[in-house]
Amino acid sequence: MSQTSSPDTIHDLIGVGFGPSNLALAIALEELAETNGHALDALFIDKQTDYRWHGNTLATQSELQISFLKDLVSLRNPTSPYSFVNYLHQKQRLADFINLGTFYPCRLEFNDYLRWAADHFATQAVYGEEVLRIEPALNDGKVDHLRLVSRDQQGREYTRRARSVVVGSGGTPKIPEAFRAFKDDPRVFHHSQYLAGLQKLPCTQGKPMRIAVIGSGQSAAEAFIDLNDSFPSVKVDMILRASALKPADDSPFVNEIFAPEYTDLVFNQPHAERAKLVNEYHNTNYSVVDVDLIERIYGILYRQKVAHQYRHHVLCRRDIEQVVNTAEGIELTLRDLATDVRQTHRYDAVILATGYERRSHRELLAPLQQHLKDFEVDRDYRALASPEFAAGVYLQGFCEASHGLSDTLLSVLPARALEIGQSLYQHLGNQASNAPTALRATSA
């Protein structure tokens, strides 16, 4: 079956994904509706069946890495009813949180905050549908709106139309080439599926296992700690190419690169200078770990030496040269980059904490590629396009090269949401869309 909007239904805006980026936009649009005297007809489509933020990675020890004040709104509007502080107040936990004496809530709580905020926009959100592609709709030789084709979990397809789209579909798990043959093997999974993947392993029934965690960043460190704390029967090897686990630089002066004002500085540089700025501060966000986690891991390994009980290892300077599936487990051939010595280790499971790629927008927007200028964007995050392309395409979380390292993080959400919202009002004009939103089912 496919389902198609009625011909006169054209939304002002459809957001692809309803994660923190597009949730912040929904809040900004609500504020802008008051100042502009009318609301835009906005709809947000998310492939998850309910609201979850990195739901499969929310281990109990996992904490947010930035201040709670960098929530959906506070840096732009600290009096907003959608602030994290008001969430705590509404949940009757404000005094308790203050007593914790921390700026860093656990991710379970921040996920609950985001769900609480998203509930306010339930009538504007569609869950359980994955947007497959975004196509041009021609009118007198111009692309004046777009068609979005989505599919629900029962395989039914839907077509909706919009004058503008905001793509906030997030990162795609990065799977190293050597592990792609294991995509259907429950013993090998990306950290984005951490909790669901663990549920399929014998360790959840207390059975002994040897697990490899591949990666040198925060996700790998959190997986190591959680496996150590939650599964006494599990032995863990953390395998990384780097010579050591390196701490994230979150010192005050360096953290200024995540301020909204820094976006202007990056964007106004020539392309080559933008790349230098991104590379200079790479150690604030990529392949680095919070220093407290590094100290915890080091402490675990040290106590093993004292007790002469070597349960876990951190294997540095190791390149994975071969991955072989055997009847006894998954064999990894590791080469020491310093000594060139090779060793083969056998594991019952492998967790890939290997990061994310930011390419899903290119796949979604492929039908528009001839109209877009290699997905480059203007300062307001609107994709640069040919003159005949009148529809609006905005990108959230795919503009690190032009807008700086904060683009994939929470730090600039309030400011970016306002900038995109203002741009939408400017480009859509002052006509509010009052079109019906009902869908009509038709045979495929």
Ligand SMILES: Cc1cc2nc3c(=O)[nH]c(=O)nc-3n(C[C@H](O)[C@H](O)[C@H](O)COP(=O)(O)OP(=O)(O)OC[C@H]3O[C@@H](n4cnc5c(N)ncnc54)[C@H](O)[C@@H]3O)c2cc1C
Given for the second form:
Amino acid sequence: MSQTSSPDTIHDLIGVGFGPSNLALAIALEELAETNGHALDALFIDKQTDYRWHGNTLATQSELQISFLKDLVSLRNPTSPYSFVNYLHQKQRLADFINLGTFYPCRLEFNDYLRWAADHFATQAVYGEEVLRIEPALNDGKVDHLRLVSRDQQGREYTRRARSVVVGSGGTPKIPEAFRAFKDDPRVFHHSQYLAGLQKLPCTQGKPMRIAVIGSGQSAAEAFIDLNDSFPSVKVDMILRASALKPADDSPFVNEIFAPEYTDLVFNQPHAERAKLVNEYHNTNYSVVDVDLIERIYGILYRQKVAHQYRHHVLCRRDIEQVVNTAEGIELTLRDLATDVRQTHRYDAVILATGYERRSHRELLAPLQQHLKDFEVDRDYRALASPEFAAGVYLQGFCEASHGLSDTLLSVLPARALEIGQSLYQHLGNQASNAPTALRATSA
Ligand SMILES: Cc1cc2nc3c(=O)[nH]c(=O)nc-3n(C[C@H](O)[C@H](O)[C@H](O)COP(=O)(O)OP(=O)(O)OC[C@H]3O[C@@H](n4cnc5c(N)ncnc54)[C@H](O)[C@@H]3O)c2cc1C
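Could I see the form predicted together with this ligand next, after the form predicted alone?
Zooming out: every chain and molecule, the one shown earlier first.
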């Protein structure tokens, strides 16, 4: 659906991106509309043509890394119709899911859950438009609302206006400098494009290939397993700088850092202490792998030793010193960080499981920079701004430094959505459009 507001419409809120963060907000706003007796006029814009949660990474074996109980709503409102359990009930799979005996559904299923929830907000969502920038609209020397400029897939531009924006545009794939020259080369792609990228490679027709997977995190491990299981003609080298594949710490005491209450603890610390807390628990989320995947990879390598057939390798402690594009393939010169020995390996394709950066908010909000205090936010995720800036700018997923490690994950979505929703009602006050309370989707 493509909604273009009339040039006079000023929405209460436009959400940039309709991933899990802004979807959780749409649900919280529906609840708040009931308690406040009126709904906000909210619209969400996503650049994808339909709802997909990291769609190109959904290899069949990949699983959710947190409990399904940390869905869009349950930690705030276990009676919400938008819970994962109600989704299973609606799809008539609840009893079967219980029989699985797991807290960790496959990501394909969680994607389907999110899409099901998003379908209930179809009238508030615009798909297939990328927001390019968010500009200030001045009125009597005050910025009282914002202009969002977006572009659809045919190149047409649209301008919409809103009193507040909530930026939930997610991470940006991190491409190491040495691979930037391969931007348009189908043999080199980031893991965020895993399924689409593979489709262009000859291994999908059963042709032999040597593929390098760069990285030491969950995505690299998932790619390794998928290439092993799905493409018998592929030999994989997993290349990492770390000295070993390390397990993600999801033990129960450590997991308490992802509880919504922990956000207060992190936020109330001085800046230096916040950074210490984030660093101390880095190994819950970054450059680490679920231990069951590590054990599977180890098992695969062990069976190779038994059979004396060395199809795959895990090359630890390797720094990539040089990347050369040759007619025969992509040559990587690797330096062993312990021995200083260099070796050159040739690959037919390279998959960059090199993580994500959180900077898209800075690009989108660049025209507002002079009014904002370096994108720092208050406890309610509202960007701190100078007095003449009356519009609201909220950030979801860009506040790890101030709100803790859960900020980029699913764990705090229900609590954060409510906090932002309440702040929106409080700040919009009398200006809000007082749209009638939206009817809750009956099938939810
Ligand atoms: C492969 C992968 C697996 C993960 N698995 C887990 C997990 O198991 N558990 C967990 O807690 N976390 C996981 N995460 C972390 C992930 O960040 C969260 O699960 C969640 O996706 C965050 O939601 P979000 O809405 O903030 O961001 P995203 O899910 O990234 O959504 C952002 C949305 O914004 C849209 N968008 C971006 N820019 C624009 C623009 N300019 N204009 C319009 N639309 C735009 C995108 O199309 C996208 O739909 C995973 C991340 C990845 C990459």
